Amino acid sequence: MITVWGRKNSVNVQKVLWALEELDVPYTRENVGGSFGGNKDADYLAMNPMGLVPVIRDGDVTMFESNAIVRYLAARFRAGVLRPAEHQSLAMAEQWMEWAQVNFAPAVGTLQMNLIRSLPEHRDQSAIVTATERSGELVKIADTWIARHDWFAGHDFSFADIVMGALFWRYAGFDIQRPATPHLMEWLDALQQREAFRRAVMAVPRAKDLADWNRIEKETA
C-alpha cells in the first residue's frame, strides 16, 4: 500500500490524492505541513530535503516533487488510464502539465498566499493585482484551448486534467475579478462529475480567508 505525506488542503497533495483515487490505489496518508508540522523533521527531510509535501512511499520507491508523482502512478498503475498510450494524446498531456506548473501555478500560489494565507494587513496589494492579471490572460489560453477538446489531452482525461483540475478549482473560487472562461467552466462541470475528483478535491472546502483556512485544515485532517 502507497503511503502519502501531506495535508489534504494542499493543492499538490490534492493532484496526489486525486490521481490514487482515480487508479484505485489503496493508500494510508500522514498529515505532514502547516499546522501538523513535521515536515522540518530529519525523517522527514531524509525523503524530502526541500521540506515540502507531498511525498510518497511505494515500496522500495520514496518520492517527491507532485507532478513527478503523478506521472510515476500513471506508468506504474493501470496503464492507459491517466497517461495517454497514443503519443499524440501523450504530447498534449505532458505540454499542459509543464503549462500548468511553469505558468499558472505560481500565479495562483501568490494570489493564494496573499488572499487566503495572509492576513489583511500582510497582503501585497501589488503582487495581488499582478498575478490577477497574470491567471487572467492564462486562463483565456487555456480556455482557447478547451474549446476545441474534450480534455487537456485531446479525446481522454489524463494526468494534464489532474493537474490543471486542481489549480483552476482553487482559482475559480477567489475573490478577484475573472475573465469569462464558458469552456473551462463546462470542462470544471465535467470535472466534478468524477468521484475521485469529488473525494480529493471538492471534500475540501475552498477558504475565504486565513482562520477559514486553519479551520479547514483542522477539521478535514
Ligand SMILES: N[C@@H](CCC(=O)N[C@@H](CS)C(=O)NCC(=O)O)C(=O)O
The other form holds:
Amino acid sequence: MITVWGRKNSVNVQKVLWALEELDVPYTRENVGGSFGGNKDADYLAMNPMGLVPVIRDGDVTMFESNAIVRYLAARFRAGVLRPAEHQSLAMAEQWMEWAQVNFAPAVGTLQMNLIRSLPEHRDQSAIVTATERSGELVKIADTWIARHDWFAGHDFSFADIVMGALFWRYAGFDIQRPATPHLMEWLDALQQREAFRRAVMAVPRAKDLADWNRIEKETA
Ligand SMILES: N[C@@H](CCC(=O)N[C@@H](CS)C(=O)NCC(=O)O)C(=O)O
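Any chance you could show the form predicted in complex with the named molecule after that form predicted on its own?
Up next: the whole complex, starting with the chain shown before.
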C-alpha cells in the first residue's frame, strides 16, 4: 500500500493522486501542509528536506517532487498505461511534462498565490499582470499543439495529460482575461470524462478567494 502525504487541495498532490487513480493502485493519504501543518516537523523533513507536499512511500522507497513521483508510479505500475511504451510518444509525454513544470506551473502558481491565497490588500498587482500575460502566451502554445494531437503524447492519454490537466483546470478557474483556447477546452472536456480526474482534481472545488480556500481545505480533508 502506498502512502501519500499532502493536502488534497495542492495541485502537486492532485497530480500524484490522479496518477494513482488512473493506475488503480491502492493508497492511503495523510493530511499535511497548509492549515494541517506537519511539513516542517523533523520526521517530515527527513522524508522531504524541502518541507513541501507531496511525499510518497512505496515500501522501501520514499520520494518527493510531484513530477518525479508521477513518472516513478507510471514506470512501476501497469507499464504502458501512463508512460508511453513507444519512444516517439514517450518523447512527447516527457517534453510536455517538463514544459508544464518549467513554464506553466510558475505562472499558475503566481496567479494562485495572488488571486486566491492572498487577501486583496496583499495582492501583487504587477505580478498578476505579468503572470496573466505569460500564462496567456503559454496556453496558446499548448492549444496549437493539442489542435493537432488527441492527447499531449499523441494518440493516447499519458502522464503529460495529468500534469497539464491539473494545472490547466486551476488556470481555467481564474477570474482573469484568458485567450480563447478551444482545443484545450475540448481536451479539458475529455479529461472531465475520466473518473480518476473527477476523484483527484474535480472533487476539490476551485476556490474563489482566501476564505473560500480555507473552508474548502477543511471540508475536503
Ligand atoms: N516542485 C515541488 C513543489 C511542491 C510544492 O510547492 N508544494 C506546495 C503545495 S502545491 C507546498 O508544499 N506548500 C506548502 C504547504 O502546503 O504547506 C513538487 O512538484 O512536488
